[in-house]
Ligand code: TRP
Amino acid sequence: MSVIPNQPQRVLSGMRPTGRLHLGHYHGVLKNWLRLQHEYSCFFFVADWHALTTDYENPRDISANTWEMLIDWLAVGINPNAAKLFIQSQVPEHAELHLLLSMMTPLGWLERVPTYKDQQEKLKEKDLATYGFLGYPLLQAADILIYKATSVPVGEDQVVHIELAREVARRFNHLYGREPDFAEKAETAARKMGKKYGKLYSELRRKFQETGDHEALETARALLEGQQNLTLGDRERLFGYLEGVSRVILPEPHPLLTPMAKMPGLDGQKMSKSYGNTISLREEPEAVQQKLKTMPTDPARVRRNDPGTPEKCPVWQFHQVYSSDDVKSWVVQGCTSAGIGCLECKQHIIEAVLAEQAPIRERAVEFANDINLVRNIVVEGCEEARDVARATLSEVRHALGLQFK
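Can you show the structure of this one chain in the form predicted alone?
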């Protein structure tokens, strides 16, 4: 397995720039980011190149949409001191790694990604018979691998993309991790541990490889972690040599499964701009009230005294997100007995949504009025991301024999 024990726990996640975000983005992605930024080293990026894979004919809005989205990230509480915020196209190492990985990635791996044909079917009005669209899962893999991310937060439908990144990393390590004189270099690295620890490492390695003794493997890993006089390259060689494989250059990432977003749209479908059923994070209170007051309800409740069924009403889905158990019990009792009207039922949702939006809207105004602050945050995030990306790409170039200095 192409992993490095005890490597930094790093999370990578990105969003295509679609402009101002809505409540579905907040409950489906951003609330999870708010938690992760305090638990991992997080890299959150605007996937502007990914936007081009489907919208290459109309790229003019990408820049404006990027800044609007970044303002929303900051407004909800994504902290640039806790997470690195950057724009994909401002870290060109993503593109170079994508190119280098494309040289060794079998075409069939990309063609079998389920979303390839699914998206072509859904977006029939667009010409997606392009190299960029076919290769976007590999660009995603490059996004992940360039930071040696250990975890990627995804829903179950996106796990296949992480598996592709794992396969690509595994193939790369197999092809290029075996340096010339790999065993000799590993033996030389082991001697740097000193006679006592070098001998112990060799004994533990033999036990694991000859008898499959996993206790010996874990002991050897702990031994390597405790060695202060080994370079990173030597440590990676010895981890690979320990298991009888090559040097781990690109560690395999793992999916960090996130719960399915529960935020419905105004019509009961998934909240999406394409459905026209959204409430944006910064929407004016008057507009929010109007949208919620006029959203459809249980069609059986034609008149005020008609009893209804909450499960058939889109408003009930909002209660599932925003209401306490006591309020939900009140809704069920009142709706099924016609004891409350639909406007009474909606009022609790209106108040909850407005309360949630108020601090976000206030902070968004501050960032929108100081766009230079937002730009400076992103410039700094891009520089920090590039430092990490450059280091990985240097290793990749070296493994491929593309170092000419």
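Alt. form predicted in complex with the ligand, vs. the form predicted alone above:
FYI, this one's just the chain on its own, none of its partners or other molecules.
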């Protein structure tokens, strides 16, 4: 992906409110957010409407789960001064954009999203033959597009949803970004950049259109990003003119896939609430010890002097996440020669997990005891998010000709 100077890229990500988070969330998602919040303008939100798409029969837990999750976000160090934290349903503009996008989204695009059939299979006990469930990736597209997010940190399984958001944005721009005198307006806008830059823009545009040179396209985009004096309308025209015949009202987002340490669960499968193999971020130290001490090891090590193979042991996967190279060689050496016992081996993990959790647990208690502080943080985040969402929606209404004031 190109890096465009001068303009902070906007990152948006959401999480369903599942209640208290576990170490898998921390190592898979939150540590990534912690880094991103200092590098980008970040919007992080609780996707409570998304929870309804599968849990519409039990909406009662959503609000308690939302607060528990927000406490965990804050406790790990997501900083409300660096990132905007908000709750989806408190920014109802997402719903209006979702509605408008639903008018122009072909049904087949949604039916073909692989998670649609997969999840229905997986969650057989629920009736997911609903309108809301089919539309959930489109709601996600609205979540993203309403902030004109450039980058969306997601797991592998969500990349198809970002693809859908890109296609929807492209279709929207194609349908509603066309103006009768578009080319003329774009040429006029290019001249407003001054002789030198106007000429450079035209050359880069010609190069991209004639030869498909993506470098020229990226350079031209960077050039536009650097222009301070263009109106929003002119910017959109010039971005759109680079590639075709319409304004870019809703920019296409990119997935931000960051390879992360794979956090195993206590049984060696992926850590997940539905597998019952989790350690929660705020788990009491005694429970952490108990869980780790009793977790399975290489079944070949029945007795203390049976040698083992770390690759066949879930504890080894924890060492991948938590241990230094020195400790890891100590494990390999000791395990394969029956030189160490499994409890000894696990002790390193117990200490590392407890050390990691201690400050988080402490901060979580502080936030839990001051829930008004958490509420205020979210109220503020919602307001800031709403300002951005309103601005986009106003452009969208204009593009559709739906402004009555």
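Residue numbers count along the first chain shown, from 1. Quick caveat, the model's predicted, so the values are computed rather than measured. Rigid core (definition): largest C-alpha set, two forms, superposition within 1.5 Å.
**Student:** For Lys148, is the C-alpha shift between these two forms 2 Å or more after core superposition?
**Tutor:** Where the cores coincide, Lys148 shows only a C-alpha shift between these two forms that is less than 2 Å.
**Student:** So that I can tell if Tyr201 moves, could you say whether its C-alpha shifts by at least 2 Å between these two forms after the core superposition?
**Tutor:** Comparing forms between these two forms, the Tyr201 CA shifts at least 2 Å.
**Student:** Superposing on the rigid core, does the Cα of Asp326 end up 2 Å or more away between these two forms?
**Tutor:** Result for Asp326: no, shift under 2 Å.
**Student:** How many angstrom apart are the two C-alpha positions of Phe239 between these two forms, if you fit on the rigid core?
**Tutor:** Between its two positions, the C-alpha of Phe239 lies 3.5 Å apart after core fitting.
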